[in-house]
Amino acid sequence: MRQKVIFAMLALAAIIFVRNLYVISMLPDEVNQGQIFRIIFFHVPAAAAAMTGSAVALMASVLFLIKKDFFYDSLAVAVTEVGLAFLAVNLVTGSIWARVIWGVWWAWDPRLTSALICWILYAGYMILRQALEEPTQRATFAAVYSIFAFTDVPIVYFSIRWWRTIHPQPVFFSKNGSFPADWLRALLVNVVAIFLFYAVLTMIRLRQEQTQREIDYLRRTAHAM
């Protein structure tokens, strides 16, 4: 059953996106930047997608503490993976736009440096859990990190509101901002694909990290025996 419907939102993801880049190529350019503004239909989703994620984990990790149940805890570190490659792109996707904008693949403005920062945090937390072998430590151990970790996600979301920088202040829920109607309506629908594959993602890294789990306890008690 599960197999059914994760290939049901993976072929509904594919069917979205792939028609949608079709209506994203049509739009037209934006004035001041040309085609190269169209990567804010990946870039936005996918940062939008990592957050999310960080959110949840951030959840799951709360959980486990209170329930000490594993499930939380598969479930935190699956999105923290899933997520880290998410905000991968969210970079890449960013230091591509600012090659052309700005002349410049990378500058240390501070929504790009708390994003890269937030990156390095939850790859730290991925680091974190090969380091300790014995399951409850692990897990209490990374969801304490996990929590630690969140704290910078606020950061990354008001950085642009809270210090003067080069990046573009917000189009979306701004009293400034402006989104022409068939723009958003394409931006959205990308966002409604890319958060489908990450939930088909980490369905899938979710089994994974269970059934690990699972041969784990197993090698454990043939080994006590």
Second form
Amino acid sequence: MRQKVIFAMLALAAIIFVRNLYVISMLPDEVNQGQIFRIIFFHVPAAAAAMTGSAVALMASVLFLIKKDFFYDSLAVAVTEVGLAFLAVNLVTGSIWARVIWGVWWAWDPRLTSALICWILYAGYMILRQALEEPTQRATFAAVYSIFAFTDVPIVYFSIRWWRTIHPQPVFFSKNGSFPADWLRALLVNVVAIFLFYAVLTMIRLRQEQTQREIDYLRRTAHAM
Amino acid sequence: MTVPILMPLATLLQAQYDPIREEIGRLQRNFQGLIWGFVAAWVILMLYTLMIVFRERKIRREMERLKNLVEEAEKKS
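Which structure goes with the form predicted together with the partner chain, now that we have seen the form predicted on its own?
Below, the chain from earlier opens the complete complex, with every other chain and molecule after it.
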């Protein structure tokens, strides 16, 4: 049943994405940026998915510390790992956009720097998990670390409002917003497709984590025999 | 006499700063950037998906091996 749900979600994400790719290609070019502005249709949904993932990781970590249920630990590691891949997409697409528009691959701007720190913090979370062997200790330390790592997420989000940055100002749901309705619709459809893909990868990773826990248990049983 | 000699040089300089050619170049870089952006995004996600697939295979193999090991140990005992 779970397998069928995963395949259905993956197929739905692919259909939505392919259809939307055509819609995005038909949109007119942005006046100042030209064709490269279309990168926003991947750059922003990837960031939104990664940030949502880190919020889920935060909740799962808090729940693990309260309930000591290993399901929440597995959920935290699954969403964090998938989030890292999506945040990498966000950073790389942003860097390519910057090369074309700003003429440089990278600028130590508050938004870019805080996003890079966020990626490094969550990569540190994965490294920390590799370093600890005892399951309860690993899960507890990782949960505390994940809560600490999340403190960077609001900084990433609000950095363009708090500080003067060269990163474009918010264009969605803001007073100064200038994103036309049909562009916004195409972006939201891409957000749905990317969130579905994110959910599929998280479900697979979650199952892998649970199986890995069973393997660890079997290994201990085999050794005890 | 000097004009015909300088003519090719002047044409060359003019060609170098041709605004139309400059604009075509800009549009081309712009389009290439967009393509590279899409390619990079999909390469990262596909590599990660492949990593998950390989990990799934490894986990299944390990699970089978351990189950057999435990079953054999149970039979012996």
